[in-house]
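One chain comes next, on its own, written out as structure tokens in the form predicted on its own.
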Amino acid sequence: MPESPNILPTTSQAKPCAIVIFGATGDLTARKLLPAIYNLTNDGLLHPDTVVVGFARRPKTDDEFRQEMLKGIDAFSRSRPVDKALWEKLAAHLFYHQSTFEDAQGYVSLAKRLGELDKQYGLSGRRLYYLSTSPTEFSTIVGHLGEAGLGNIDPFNSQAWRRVIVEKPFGHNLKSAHELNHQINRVFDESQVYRIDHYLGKQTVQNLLVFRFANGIFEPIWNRRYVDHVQVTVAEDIGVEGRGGYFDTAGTLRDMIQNHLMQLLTLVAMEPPVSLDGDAIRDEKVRVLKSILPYTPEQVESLTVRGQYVRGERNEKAVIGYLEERGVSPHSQTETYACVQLAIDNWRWYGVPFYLRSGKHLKRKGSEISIHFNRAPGVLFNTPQRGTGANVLTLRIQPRESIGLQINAKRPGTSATVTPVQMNFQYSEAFGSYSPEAYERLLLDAILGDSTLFIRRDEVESAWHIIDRIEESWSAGKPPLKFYAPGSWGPDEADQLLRKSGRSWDELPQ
């Protein structure tokens, strides 16, 4: 059954839910998913009768699980230390339920459970269930919650809904998204969806619509007559890190640019939607990635970049190659560095150019979006002796959130000497050190049922309809890879990309 429209979150507080975490003995939960609620009930947004159930195969008791998230709080929340008390009211609403991913019984007994914590805290048949788990698992975990009515809503309870919020990778290629959704949607309803990128939940990410549609000095240059180019770029500064296995079958291409920087690159170029109703904002940015042209088999040779990083040095430290990462094979043509070239075909953007790269054992860690203007008419100031740089407004994601404009100033002294200087607005310095963690931001829009920061069906599918042509002819071995010592900016290859056409890429600060 469809919900009713989203609407924008409040700080008012939530109605009592219960969140059921799939995979709660991984990673994920411990490091984000229980210190963002932990954090979002210190902040009052969460009701104290929130429920948190969490699924996995491990035997565990209740006690078990709730010390081994107050550990998870302890070491990674933002807010610390842990307030006894809040722990102790938090802690009573934990619980742990043992079930494989594959056994239907798991889904009967834990649709009971639920039922008798609904009844016990008030929670009126509101569930959030959130796939932390593989990929591979979550088509099982879907069906056998269809098949135990657990995505089943009473018709005459208008307080209840089900969300369920799935991790990336979403699908591996366009076929397999497209195979996953249509299993997603024989028990959910689209708008019951919430496939999640935590690149949305950063300060940065959300605030570019601000900047754009709330400040009238941008948006009348935001278009082919004044931007050169854009620059995306998300460059982490260590290698595999024991994900091995899982990334040797996916690469940087559909781990990183098919998901993280295509929603940025959304974001950029989308036009202004008729509201800031979730589908409203999701539809200008569907239209993006329709409008993105096609690759054929020479453009991909042309325009992309795709490396791998070797062994050698980092900060006077051995660093071991790609081939040498456990679970990656000796033999291995998968890409740890990809770059490339879009191209949108619309009125606003034709002509220009946006370049999209990300890699692992780069040079330094950091995500940052550029939009580079064009340079100003060489009449005055363009001189061998008074050069000037192009304009160039950057949007830093992490690890530091601001946003920074270059301009070109006069020197101080006698002579006309021309000087690029930044203009710099940090997050911290303006609003103070409180920032929501992505998770938190997130998990409560989910509660409170606003999509907006989530990716919808179709995002998904175009964005596979782009990757997937560069991925046949990377198979293919055209462009063939390239290799990267650990602690540079990857290929040289990707810095020649740009250079044929006079431009290059922006140096991240450290």
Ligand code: BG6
The other form holds:
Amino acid sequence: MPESPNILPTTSQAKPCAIVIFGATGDLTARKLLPAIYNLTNDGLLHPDTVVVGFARRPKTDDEFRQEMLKGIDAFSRSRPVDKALWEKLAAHLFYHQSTFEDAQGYVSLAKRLGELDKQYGLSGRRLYYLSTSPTEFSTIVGHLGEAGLGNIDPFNSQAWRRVIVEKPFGHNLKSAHELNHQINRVFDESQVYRIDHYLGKQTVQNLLVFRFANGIFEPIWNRRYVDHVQVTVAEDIGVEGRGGYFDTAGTLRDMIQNHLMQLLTLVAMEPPVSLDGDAIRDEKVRVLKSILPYTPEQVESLTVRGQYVRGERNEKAVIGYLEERGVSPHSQTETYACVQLAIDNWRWYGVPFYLRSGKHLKRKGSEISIHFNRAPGVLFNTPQRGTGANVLTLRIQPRESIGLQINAKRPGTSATVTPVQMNFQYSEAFGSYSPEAYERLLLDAILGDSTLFIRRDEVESAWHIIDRIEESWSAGKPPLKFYAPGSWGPDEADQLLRKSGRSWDELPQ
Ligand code: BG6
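Alternative state: the form predicted in complex with the ligand, after the form predicted on its own:
Whole complex next, starting from this chain.
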């Protein structure tokens, strides 16, 4: 049987190109980007002539840069130990370009160097610029790329392209996101801009669309008539891990909910797209965001919870409180936990609450989406534990990718005891443990020119429109910040939010 088209058409080998990483001495390059490039090369998906140029301000030789990247690959690559022959080939295509982001000359010399590499490796003007810097640098870099002519394409070269990957956060609020997008779009057309959200590179997230639209049995019940509510959880069991300086200006609402969780919500809630074309999918995602009712200050107070972890202990080890983290203001009111109840005001989801929560130093690490269906009428098997009886479909994104369905079964024996049990599908059992890292998938897609798994300008701005209303009230202290112990599930108020309507949060598995 022919395989149906899917949203993962990335089996072809990409043509050689230059990948220029701005902020190449930062954590992301060694932890994620170079391991991803190494694995893509190892899998034969990147052309062996692909060239990587690290652009950063610290003085460094090509060789020093190569050694640092080797350490990163050695520590973080999914396939290890490092293959010596493969590494040597890759290292010969790795270069370092030293400049500050503000120095226009640095871009002029970059243009010259890229021109030479282009000829040497037959890159035909294919260039991917990766902005892996602090967001405050984005406009400066893009502006200089424009001035140095690095955004332009020779109109007589049909092989050439220029693309730019932008790391989150895309702005701090709607206004700054709008300005940033405007700056970027002055140099790059929207079709050249790839805003990355690494959650969209995760396999289970992509499988959400396959799950919803390639199976006949779920779509008829995927609506307000059958669904009681939806929960989206992204829980972390670590703190801010040395990123206090950045995190304190962002908080969980901006760092996680505005992007990763809102993206998950759109994929769960969207209508079937007219095709699997990137824009068709993103059109539907934007429609969901536009249907979310922006809150009044009173609604923010009653439908959201913000929390901050205090000093405590987990696994018998002391954990410092958020206010003691390096880079965090000692009086900070920044939330490390956020929970919001959202309403999608459209035909499919009218009246169905969507609960989103994310936090640091929670009891366990885990990301999952659960669809809670309406309970069966309680006339025959009404159990004393009402509330355990609903069917729940859980899509687990990490740490173990799986899909589970909670159903009710009769406990063996003479009594008619009804007990919830789990039907489980584990990805690793069905397909083995091979699972490319999110950054592998996304880098390759950008090189192949497939923007489906990247965020379009209107998606970012529509998400900020909702988040801004919540931030406005939160920054005025409404509702007040609550505190929670490391290793807990966050503030009690988050439980109360669901309890008000007789619901409760799912317990994430061990
Ligand atoms: C990042 C956030 O986008 O996602 C981090 O900035 C967070 O604060 C991380 O820790 C979580 O990603 P993952 O893939 O580990 O769930």
